[in-house]
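Take a look at this one chain, the form predicted on its own, written out in structure tokens.
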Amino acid sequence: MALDGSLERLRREGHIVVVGASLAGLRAAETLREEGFTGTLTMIGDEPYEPYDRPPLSKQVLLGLVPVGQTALPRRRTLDARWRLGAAATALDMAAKRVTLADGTSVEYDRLLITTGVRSRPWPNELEAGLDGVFVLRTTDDAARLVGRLRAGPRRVLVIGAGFTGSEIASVCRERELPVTVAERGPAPLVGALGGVIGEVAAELQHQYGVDLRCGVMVTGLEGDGAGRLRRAHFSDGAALDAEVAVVALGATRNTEWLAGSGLAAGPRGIACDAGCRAFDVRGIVSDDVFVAGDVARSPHPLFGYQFLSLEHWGNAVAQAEVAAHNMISPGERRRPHLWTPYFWSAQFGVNIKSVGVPNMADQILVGQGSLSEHRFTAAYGYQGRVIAAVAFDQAKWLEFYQRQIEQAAPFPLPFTTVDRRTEGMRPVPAGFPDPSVPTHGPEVTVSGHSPTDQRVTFTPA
């Protein structure tokens, strides 16, 4: 017993070390002390700012009402942490227990903690991309430079990908009444997220709101002007739209590359890693002074199958943090599993989207509230005859009901008449998912596979 606490004690102690000054990243260090971490504490992160909300980015902040740089997060107490901002960690060695910085310093640890999250996947064309009016949507620096454009009132905005974040900004210039044009390579609106039948749902809310929507084609290339400006695009079907500003939101790579060499199993999908958040390495081994939270991490979920998930998702992120950290000082029979029930949410065009489970594994949909044709329903999703997931448009108020039936692995379609169904909703339809080897513009949640290492010893990020 006096050994057992003398190494309770022992991990209670120490240099942590936080890569990733995110929503993840202070969750998990406000955790470490919350939960009696006396030792130090280093917080390191790629931008000059402590941790702030990126949710409002692309709703309040483009719309005006909250001014840019006031997204801080809140804190639930003080840290006693050493901050090192503005430089990003370069590489990782395991064996010598060190992290390896941008500005050519280096911090050693006893134990580590990634939540370098993700950003926005840049567009393709590096020349195209520096063209002044061009932009991405991730930080808020990028905000900043958005929202100034958007003020100028700019004669038309393009969006090139309508998932969630490229549906809100749309959203957004119509509240602004700017012109937008949403170009999508996908059949409609958040197909990759949520299915075709409610990314049909989706793509009658952006005409109703007056956007130029084209979907099923691909920008191919932006033009610039003799001054290095935007001023046309061009599509995959011959076409081409003049516009001064254009939002590149093609999704996010996960901020992996700097393990590269590290031996950890990350790879462009995340960071390999076990229910209690520790990090496999290449050969499918867990350490346990490395431990991972957040977007960039991909952990086994028992109620999908035990498939590897990467969720880019609020609530997740502080979940996680808070199991990670709680595991990294804590003993192996008090360690607790991530088993948090994905859950998201959205606004845009007048309507609070929200979803729980994981919608892209599904194979059928059910309208179990409401209705389509209103814009105001809620649907369950299902797989191999068991209630995966659940969308709410407008109904949030039913998805805690179906939120159990998930983790009750309850039978699809589920056996008993709910309130409110209407016609259309009286029997199972196929989901519309795009078959997963043709790109979309992302869903926000993705379903990688079983093997942390793909099933080679040798890995080799694509």
The other form holds:
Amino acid sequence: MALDGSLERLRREGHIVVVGASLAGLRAAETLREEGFTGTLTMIGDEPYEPYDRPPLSKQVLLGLVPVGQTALPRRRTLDARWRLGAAATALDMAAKRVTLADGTSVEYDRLLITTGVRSRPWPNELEAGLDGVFVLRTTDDAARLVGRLRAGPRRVLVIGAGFTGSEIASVCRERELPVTVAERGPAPLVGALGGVIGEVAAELQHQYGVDLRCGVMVTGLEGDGAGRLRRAHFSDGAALDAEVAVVALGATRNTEWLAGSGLAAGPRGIACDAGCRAFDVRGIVSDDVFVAGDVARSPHPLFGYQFLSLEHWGNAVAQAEVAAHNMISPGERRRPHLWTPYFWSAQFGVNIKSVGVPNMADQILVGQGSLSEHRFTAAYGYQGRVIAAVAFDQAKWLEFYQRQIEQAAPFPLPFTTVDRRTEGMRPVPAGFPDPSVPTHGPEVTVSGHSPTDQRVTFTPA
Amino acid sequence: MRVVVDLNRCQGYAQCAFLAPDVFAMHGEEALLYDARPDDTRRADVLRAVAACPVRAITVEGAGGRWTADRVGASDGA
Ligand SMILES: Cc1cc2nc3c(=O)[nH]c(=O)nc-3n(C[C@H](O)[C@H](O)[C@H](O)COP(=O)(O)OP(=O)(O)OC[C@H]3O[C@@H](n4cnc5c(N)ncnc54)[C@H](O)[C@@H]3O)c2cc1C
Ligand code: SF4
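Now show me the form predicted in complex with the partner chain, since the one above was the form predicted on its own.
What follows is the entire complex, opening with the chain shown before.
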């Protein structure tokens, strides 16, 4: 098929700019080259490092098994790109097709891909956040600071927020034989992401490994000594705890401030885009030259009632980047939708946790294989009578099966019996998600937007 | 050399941990932890692990000449 002249020119000698030089940005850039883009490629990233992998930061890096700064992502191919690292984009002028950088220079583009991701939500009290000993964990610099402090052997570490990152940090502390307290506002760890039934199991794991887990409480204040070092934390139940290190793991906020006033539909919940990764402007019209991918994007998914999903998932960043890159240099009829079924993993307390689908949309849960009490099981989540998600603790082998059930909108509970089904798997129970209007530390998946929720779909990925 | 494992894909078969035990290790029953930047002397082992992984979850840079390393810096193609 012949490409129209302007697209042909774009592919041959156009200028594509990627803002956000991390996982999604890198994989998109590789895909552009892979698919024959020979023009100029500029990678803008505010971190001074080439793209690196984040999941190891809260696992092997914090454990000390991999040195800090040694998780640079392998390249799938030569990029032949211009790198502007250590340079934040500060403004976007869509009419002029121009990105301004913090150093005052600007870069013009023919097509722009935004992959600016998210950053850790800081401790809300700025003075307290500035105390020596208070950390967050998102970047390799964060990891360097934190791992240095853990190595020094603090008398107690406080982890604020028991989402995936907080729980993984607590797990690392125990492996390092450090006393650790976890404070979680919700009733259990991981409750926002996986619900109360699984949250119970996560709580048991933490107890088993000697974590001082405190749920249903908030940290109300962090107190320093005369030298500005953290010494104590105060809780909403009146308790006080001596701790030298506090890690704030209260979820993330999207890096969209630099787009204020640009006319893009960008805000604290991310940048809205269509299933083809084209960004919406504030009028609700998709742009033809601005694309979005990765943690910063929110896009509609037919499997989940066309609601907008923001996924803080490694696999989503890769898959969406590939689709965005393909669509940036393809004519309309050859564009592809990003219909990736959400997939996520976490490793904590020696357990491999994996989930598929969108658990936090569910109302019910059923343990299909194994047993909660053995901490080895696969559970399916149901939403209005169909399978919407599944989670496995040390039983990853089952998830592919459930992925197919989700993609076929199979009924919930599954009408047939499965291998290794126990009595607890005979009847679905409420999944136990907290009221979504009450803020938690962030489930890492956010569902937003109105939708025809009763619509049933049969989903057959290409 | 640089290594990344797509742990969504990984099924914990432990083939890699068997073939390159100082780069890949199981942590508990089925969670995999790996060295993201093993020494170049481990290359042969790592490439064997890449080839043996039943779900092709391991990506390395420069493997078999297909993926080549790319330099970072203003000089890179600019
Ligand atoms: C500690 C940790 C553990 C994780 N563990 C897992 C896990 O086990 N499983 C899983 O599925 N996912 C995990 N994740 C999530 C996963 O790492 C992310 O989904 C992934 O990094 C998203 O990639 P991205 O490229 O979209 O965004 P990011 O990786 O956030 O990259 C965005 C980049 O853009 C840069 N940037 C932001 N604003 C600007 C600007 N204005 N100008 C220029 N550059 C800018 C940022 O500094 C950053 O470098 C983890 C994340 C962390 C932090
Ligand atoms: S061989 Fe592949 S599937 Fe098996 S543990 Fe290693 S990476 Fe995972």
